[in-house]
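Next up: a single chain in structure tokens, the form predicted alone.
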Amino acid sequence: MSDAAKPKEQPFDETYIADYIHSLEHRVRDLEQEKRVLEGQYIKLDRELASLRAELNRIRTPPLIAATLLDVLEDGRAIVRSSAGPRFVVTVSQFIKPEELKPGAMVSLNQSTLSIVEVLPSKKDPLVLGMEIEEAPDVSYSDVGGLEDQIEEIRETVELPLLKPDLFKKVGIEPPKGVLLYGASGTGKTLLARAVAHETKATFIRAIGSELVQKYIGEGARLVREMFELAREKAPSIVFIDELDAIGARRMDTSTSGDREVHRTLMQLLAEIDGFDPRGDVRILAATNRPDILDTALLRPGRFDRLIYFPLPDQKARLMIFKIHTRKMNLSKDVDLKVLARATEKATGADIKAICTEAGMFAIRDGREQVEQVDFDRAVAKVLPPSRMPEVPEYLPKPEKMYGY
């Protein structure tokens, strides 16, 4: 073959090779990124698999038996009573510290050997745990008007035994075990208790009497017992029972099954009050607006020793209450609080607060930013019923025409 017949060699294309290598490098990077994603998914699935296996093992574990520890013997064994009822003498696991084994503690037992394998935490009803006030109310003694004598007695009987217990010991007297606040509704009993919770650094536990009334036998007494156990654990503490007449009503000879359950709750309360050390770090407060129906066992010396009466505020006290509730209000110059204090002769502290609120609402209704005297006059006519109504100004309609009394 001649040289002319030979095929011509194609020139070497370096650009094609460079593009090909670049595409391969890009492909490698994509594969490495995909590998990292798959490895992350694998690790996630592996952890999920381990969690599911652990959960499966927990499900396959035989259940433990709940029991109550009654006593610990000298040889290290313990006497327990299971939830089913019978008592057993059982061994104790070596991993449990001896100081944790206290009579009355809840323990868990192995199902086959009945050995104690764990000491359970003490249980309390969620209703009892919810009685503790974590954040102190924003009410101080300066927000309580016209109750100087009552505030002084509260400080002497509640705060002083907690802050200076040695003073009572040196004098040789015992502070009152319980303090009962009684008076008409709206006179400031619960407000003063909130002020005590704000001023003292003690744990404040508040319960309403109706919360302690339960349906089943023994449940109300159990709540009372756990409430005072919580108070002892959180000492120094103050236990405040509002509306005491819900469980402390006078016991009658004839009663229904529901009344007998309320009486059991009352007897548990009396037992808890009697069981306290007078100089202990737990103080007891109660409030009621029906002292006439309380059982005499509550009022005898040694239980509620100090009875504090909350009367209807006089003119001077009403003026102080008006000043407290109007200090943040934008009042007109024509507002005379002394006239309002004279005009609300039979009003309680709650009535005066409602009057101030209604006066502000009348001003807002008229599109004004200042509260005028006429707004207060209208509020008095609206809040106070006819039996407690003062003389209504002539420029206002009579309350029976305004509100249909």
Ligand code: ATP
Second form
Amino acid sequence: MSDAAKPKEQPFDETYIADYIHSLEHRVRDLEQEKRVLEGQYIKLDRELASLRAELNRIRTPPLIAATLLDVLEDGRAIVRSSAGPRFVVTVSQFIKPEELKPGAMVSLNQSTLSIVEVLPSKKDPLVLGMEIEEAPDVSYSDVGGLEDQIEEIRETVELPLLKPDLFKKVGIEPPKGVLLYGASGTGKTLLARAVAHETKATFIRAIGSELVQKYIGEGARLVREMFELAREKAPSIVFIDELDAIGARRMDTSTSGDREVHRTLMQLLAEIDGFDPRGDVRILAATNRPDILDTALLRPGRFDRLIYFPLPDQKARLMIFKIHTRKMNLSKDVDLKVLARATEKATGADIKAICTEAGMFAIRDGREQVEQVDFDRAVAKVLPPSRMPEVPEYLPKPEKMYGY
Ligand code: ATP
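One more: the block was the form predicted alone; return the form predicted in complex with the named molecule.
Shown next: the complete complex, the earlier chain at its head.
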């Protein structure tokens, strides 16, 4: 081959090579980045696959039957009542610890043998329990009008044991276990219980007596037990049982199965009160407007052994309550709260609150932004017509008559 026919050797071009290497490095980085993205996607899809497999397995598992455990027999078998109604004597899986088998617990049963295979976690969801639960309510003592003596007593019996339990130890006394607030409806019992929870930064758990009484046997007792478990978990806490008379009424001679169920709920409540430490960080409060019908077992020392009476507010207290509820209202200068306090004899705190709201409504109805005395006068007439004037019911004895102090 002649020299002319030979391919010409390319000159060594450094910039070209550098550019080429640079572009290759760039490409490597891009590919590494792409690899990372793909690895991430792989992990994500792998997880999704695992969760779908688990879901598939869950869907494929045969259903278990939910039942309530009624009793455990000496030979280790148990009596359960399925949610459909009938009762069965069944065997218990060996993996269940005997201490978990408490009467009233929810259990699940194998479909074919009806053996207990699992003790279900207790339904401590407050909504399921029909309870109201507030972490440190937003009401303080300054929102309570009058009731100075009651606040003082509550502070001694509920606040001090929660905030300074050592003080009681040093003095060598035990704080009262349960505190019963009694008085006509709307006199501020719930309000004060919430205020003390606020001051002590405690969780406020409110259950209503009539809602603790359930349709199924043993259900009410279970609710009570779970309520106290919840209180211990959320401690410091205040358990407040409103309408205590719904479960704590004295037993009559003629008893129906419904009465027996109420009684069972009451017995569980007594057992819970007896079993807890008075210096602990769970306090029990209850309220009733029928203290006269309460079972004496509830009022025995070591149970609800401190009783606090909530009277109707006097004129001075009424003025304070009016001031509290009109704090945020746009009042015209002519409004005289003193006159209102004088004109609302026998009104409860709740009535006064209703009067303030109604007065505001009358102002709105008239297209005004300021509430005038005339609105209040109309509100008083509406909330407290002579026929609906609340009287202290006759069955509500004065404290000294009832408990001899
Ligand atoms: P019940 O027995 O019907 O449960 P109660 O005694 O627990 O009644 P509360 O629920 O505390 O009454 O009162 C209802 C409302 O009335 C309260 O939310 C509050 O706004 C108002 N109220 C009652 N008493 C007072 C008071 N002393 N000071 C300020 N507001 C009050």
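Between two forms, the rigid core is the largest collection of C-alphas that superpose within 1.5 Å. Residue numbers count along the first chain shown, from 1. Being a predicted model, the structure only gives us computed values, none of them experimental.
Enquirer: With both forms fitted on the core, check whether the Cα of residue 204 differs by 2 Å or more between the two forms.
Expert: Passes the 2 Å threshold, so yes.
Enquirer: Superposing on the rigid core, I want to see if residue 52 changes position between the two forms - specifically a Cα shift of 2 Å or more.
Expert: After core superposition, the C-alpha of residue 52 moves 2 Å or more between the two forms.
Enquirer: Rigid core superposed, CA of residue 367 - does it shift 2 Å or more between the two forms?
Expert: It does not reach a 2 Å shift.
Enquirer: Cα shift of residue 236 between the two forms after core superposition, in Å?
Expert: Its C-alpha position differs by 2.7 Å.
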